[in-house]
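Presented below, as structure tokens, is a lone chain in the form predicted in complex with the named molecule.
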Amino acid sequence: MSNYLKNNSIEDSAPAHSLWSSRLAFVLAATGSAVGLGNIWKFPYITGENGGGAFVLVYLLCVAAIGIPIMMGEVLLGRRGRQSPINSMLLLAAQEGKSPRWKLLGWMGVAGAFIILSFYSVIGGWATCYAGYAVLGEFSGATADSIGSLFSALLASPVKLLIWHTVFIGLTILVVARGVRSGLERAVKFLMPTLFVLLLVLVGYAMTTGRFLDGVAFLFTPDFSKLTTGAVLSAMGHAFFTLSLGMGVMMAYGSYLPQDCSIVKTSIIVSVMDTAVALLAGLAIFPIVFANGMEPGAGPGLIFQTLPLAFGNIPGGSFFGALFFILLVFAAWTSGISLLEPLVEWLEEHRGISRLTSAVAGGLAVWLLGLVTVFSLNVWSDFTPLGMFASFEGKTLFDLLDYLTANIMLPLTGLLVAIFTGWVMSRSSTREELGLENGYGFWLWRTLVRYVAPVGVLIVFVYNLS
């Protein structure tokens, strides 16, 4: 048992780590974590692959009925434990008189964040590289061919990918090493509002393409014939991914939340903002895709292959293109920071390694695992270790890491959070921490985490297996 655990009980009001300076700081940091490549890169491309409206509807439903209550659960666990996800779970399980094995939940979260950051950083590297291209005017006068080869040239070059992956991890370490207040807070206070403004500018631009309403129809007119069980699983997995759930991130951020801030209100604000950014990104991207006769189902390369072409051929395009990719880097950066935090918080607690050393050591380890993704895109692109199973056919190591985390680890950890907060912790502990009286709000939250979320996750899992 670490010293942190012995010295830090709930009654002890002095937390082990420093806290966010205000509720706004937490909201910005948590929104910064939630809003990222998931909203701007992944949401449009998986929506495109899964046929639009019906997929979006299932995703919205998962956010509302499963995601938001589980986010409240995670923040609650973090704040009550006041430590890294692993030590918080150990402490809370002990307080409720339950098995110390619950710390596995914390471990799964920390491991999930570690794996996700390893490939997240490589994609963040693509975005950083494209921000550079845009600023240098590389897209002007581009053709579909030239943009296609620009993208394949990047993926084909382990050296380029490695350089940008290293830059991205470096940026992440830089902020995390400075700590909660001077690092994380300062960065998000500046980055989040800028991002919102840039996104609105882009939607404004999309309105001038003449195909804005087609984009709206694609996102919001459900065609259920296009909804496969695989699509439902990805919609649920994405709800976890985009809200940063199931990997200890919201627990780690919750552990720095001052006691007088409402967990319920802040979780709702963060989720609504995250969803708004995803929908705005869709509204910015699909009209451009349609106006240029492009394919919405183009896959992970969607925004990297289609948007530069559009930006390269419109008046003011190099300006808007540069804005867009800079925005993407900002969004990815604040998420990357949050992905490194659970591990660093734990390393700090463990034998008191300094924050700087923890951030550098953790970042280097992630960087190393990131090499798997870097090579999956080129020299190992034919290596499909699970190719003998139909559902993993053609999946590279990178695809498998993505599948394992988004579709399995996150929902599973989320399920455990729902079970722990809904069934294992006493009613009075959760009610006290959420600050809800015995009324309708608490009943609703508890029904959602006790029944709706676990049953929803299990049904989707079972359907997908059969």
Ligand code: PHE
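For clarity, a rigid core is taken as the largest C-alpha set superposing within 1.5 Å between two forms. Residue numbers count along the first chain shown, from 1. Everything quoted here is computed from the prediction, not taken from an experiment. Compared with the form predicted on its own:
- In the core-superposed comparison between these two forms, W333 has its Cα shifted by less than 2 Å.
- In this overlay on the rigid core, G215 has a C-alpha that sits 2 Å or more away from its partner position between these two forms.
- The Cα position of L90 differs by less than 2 Å between these two forms after fitting on the rigid core.
Would you mind giving the form predicted on its own, to go alongside the form predicted in complex with the named molecule above?
One chain, no partners, no other molecules: that is all that follows.
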């Protein structure tokens, strides 16, 4: 370890990897990571479940007070270390004269991203499959029973799930294997503008449903009587999850950020763009739901059951349904790319193997773990290994992986990021990397990352475990 640190000192080493060509490239990549199924699938349905406008307001406050400060901290750690999350934490702990055990923070981020991608890929496969269904007109004239049967048949077939899981992982490896500029950067420069265009087209379509203003009112008119404690904590948790925090992603992407790019500005821009996509998704989805007399609080089935039924029974539904699910695939793909990157970056550094080999090896490992989710949805659906405990009764292996990452690993990693950047790193180190003087801006970030963000994450952490 001492030789590693000696040969890779922060002050003297050049960046270990290629850098983004510009701030725009980083913004698109980081936004692509943040914008995913959480924005277009999860945000609309949890907003529907929690009453709309009041939930959205709390969510926006949480993004500002918790999400952005921790994102700045993760990008700061990545750029200052210029290594994978694991090696960056090892180097930074040494610089601050702290225990090398802080590298466990990096390990948790990389492991969290690895586990999440294993089941995220399966769900991304659903989206890819549904894009095919929409293009082939499978939703046309469909009934609630036929749509439900379509979804049930997909989940019940390990062969179909395996095929689409493989397709999604293959697409992810294809991009990551090409490197930072030729792979990640080139992909997001095409995918992100296309995603925004598709989303705006769908919002334009929602304006023709006759219920667009109802969708606007539902999203932006606060009704605090519907705001429960659970809704507030859900908003806090989603604000953290949607920005890809606690997964090592922003640290990995930050390690490619040129020194002359402002961490503060880029973090704020990424957060604003991510939030804009979530709100636009709501504006695209809720008018369609209302126009068809459906419930906005339909839960996880909103995207894969409620919306296909709506698209199948409205003029132009096949075309716009296809656009919607292509949008969903693009969003999932950009996030999948980012989730594989921390592991690939570490494999390149630690094993000294090529980018292509790292991407294939990492992707294959993710694919293998993804089989757990594939089979948990059908042949292993009755296998609940921790069912003897009341809290885990009925939870499959897939449910346990989701619980482990969402409720333990991500919040704990985010909490440790806040502690390390706010309390362990010196004031001069963080101020230098952020490019902030000892003025109000630095004081605000330091206050939020030292007090507000840790308390918020800790509350969500304890609530989720209770």
